[in-house]
Amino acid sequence: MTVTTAPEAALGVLPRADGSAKYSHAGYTVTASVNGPIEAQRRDEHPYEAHVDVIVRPAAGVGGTRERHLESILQSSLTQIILVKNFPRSLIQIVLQVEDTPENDYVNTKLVQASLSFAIMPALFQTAVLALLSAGVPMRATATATAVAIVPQDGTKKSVVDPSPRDVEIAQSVHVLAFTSHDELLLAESEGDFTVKEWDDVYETAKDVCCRPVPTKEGMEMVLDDEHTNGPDLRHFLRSTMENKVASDLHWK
């Protein structure tokens, strides 16, 4: 499979949710629709602030424990950007459909699934922020997230940006962050085995990639994925994939 370098988004893909979104990097495709804030159920009742329900369907089959813990790590991040108080006895209803993702060319993808829960985490977080965005959900910070995996090399470790199946198969430890527009650590997810040093490192890796400055260079000479930095740019990606979608809606047709 060809795993883009460049994240791809579009918004507004699905006419009957309140917001949808698609997104497309590393090799996962994700499609999220949001619905809400609408009547919660009587179970799902909170007096104060508004529930925010999550749900991850894979690329095939039906979801199990690996769902629904990714389920559980997106309810509790996502709920930390939502305005919830704002909408108390409501509902925010997320609903990830994963619709495509990398092959591991070296080992059954059956066998590796659980760690694969790692590498797409990125994706399905990213797909929600960019289909909460379109629904007009109020947020007080929009977020960016990314997958960074520790692999040996030569004697040595180096850090791998959006590691690849196979690279979370060998790797020694596999992190995600995920950082707010205010350059807020929200998200921070390991497994394998690493020392302090090494998590600084993923630390500023990942920062780097989710919080660099916004480009002040005009027109299209902006890029998304410099040659000089690791990983591509996903805080000017979000910004423009929501100033096109607003140029594309406001456009007199």
Given for the second form:
Amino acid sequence: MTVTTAPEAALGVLPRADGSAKYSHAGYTVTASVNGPIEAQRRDEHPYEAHVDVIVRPAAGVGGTRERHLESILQSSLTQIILVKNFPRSLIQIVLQVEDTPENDYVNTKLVQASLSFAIMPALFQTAVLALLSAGVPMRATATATAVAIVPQDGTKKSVVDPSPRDVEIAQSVHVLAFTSHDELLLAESEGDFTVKEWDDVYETAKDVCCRPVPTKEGMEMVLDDEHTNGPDLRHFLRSTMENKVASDLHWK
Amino acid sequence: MTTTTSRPLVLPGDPISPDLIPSSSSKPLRLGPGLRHVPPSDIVPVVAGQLITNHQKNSMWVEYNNNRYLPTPGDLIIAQILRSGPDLYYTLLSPHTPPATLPHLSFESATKKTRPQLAPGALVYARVVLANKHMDPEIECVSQSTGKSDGLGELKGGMVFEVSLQFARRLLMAKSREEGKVEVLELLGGEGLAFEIAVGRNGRVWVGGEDVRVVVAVGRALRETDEGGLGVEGQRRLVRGLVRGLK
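Form predicted on its own already given; the form predicted in complex with its partner chain follows:
Every component of the complex follows; first up is the chain already shown.
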């Protein structure tokens, strides 16, 4: 079983883009660039809103239907948090380049054709949000995302946060959920067989991972609290990444 | 003049506690860039940055850095002429954006017969007149009310360097040395180099001068101060190194 490490992010990695971010977590590494608001093509112009164009490029190859599917899901959720009404007839272009995916130790990857797994979606989503924050594109709220898989284990089913490729392979269902910083559900995509009760449990687990309140000054209770060891604290990670960026931008003040 | 001591980091959508919002009975509250008003009474940040409040002027805004310029009326910018139309020039403020229009007669004491003829690629120092989200921006090189150019107009010769928007704002501050912590230009002038500068809020700085090496050295100094995040000490060292190379 692969060990899940803490998420890492670097902002402003591409100097020529308006905003960029490189994010890695659970074996997935994605680099995103954001350009905008810039002039849109005539066919993409919307009279009252900006057009959000998401392009997903896999680590190898050009990308096919699977990547287009991920793009359309990301586009519909990112359009909800970006303030698109501020930039009519413009384009906000987000390009996501997958650099690394975790290896499945049980499968010979040289024989299997590479195609993006569903579980990469939270990494893609998070990188896009970080790149948008780095570019200074006005947004309604920030968002965090996570993947949960329901894996049969010893006769019962267990929900696994940040599933490894092996987990995804043997899982009954894989779910990706994203929440905004106002604790609203932004994205909910699922693959596989599951009951409504199982989805409710997945929802609670994902909400716990994505919407953990930021630790207050008396943070000792949070550190010792064993209930919240389901996954990394994504909101806190997002905030501390942005704190570093703003502090380095405003070093002269 | 002085701002509050607490300067919290805000992310888009963060709630702002009411005690941070300045209140004054006489002046209305003015919201600067990075904030939006959600009726009836919510003020919400839209970018990630530092929330700054000025109790004297009863205003608040978010201080952040980025590279994509959004035109606002009253800004002084450096534009490049793309082509000439029947009554206007089409100019570019930043790449991949719709061109801004500059009327042919929008120069000091210009008539149809005596107007400046600008070729594509020429640079102008202009002021943004009209900029809203529905229309292409418009710029002018003369003040409408007084008819004088006040330093606006064509920039002949020299070179243009790109800087981040925040660095351009620091250069344009009234007290760029004390509050903006940018000393490079004063230091280079103090060493006896002869050059002139025009700073555009769209992240462009034009440097003009007779000696090309001086122009390039000034441009390098600005670029390295911006990209390297140099403080006052670092700027002094940088200027010393550049001047040594010139002599």
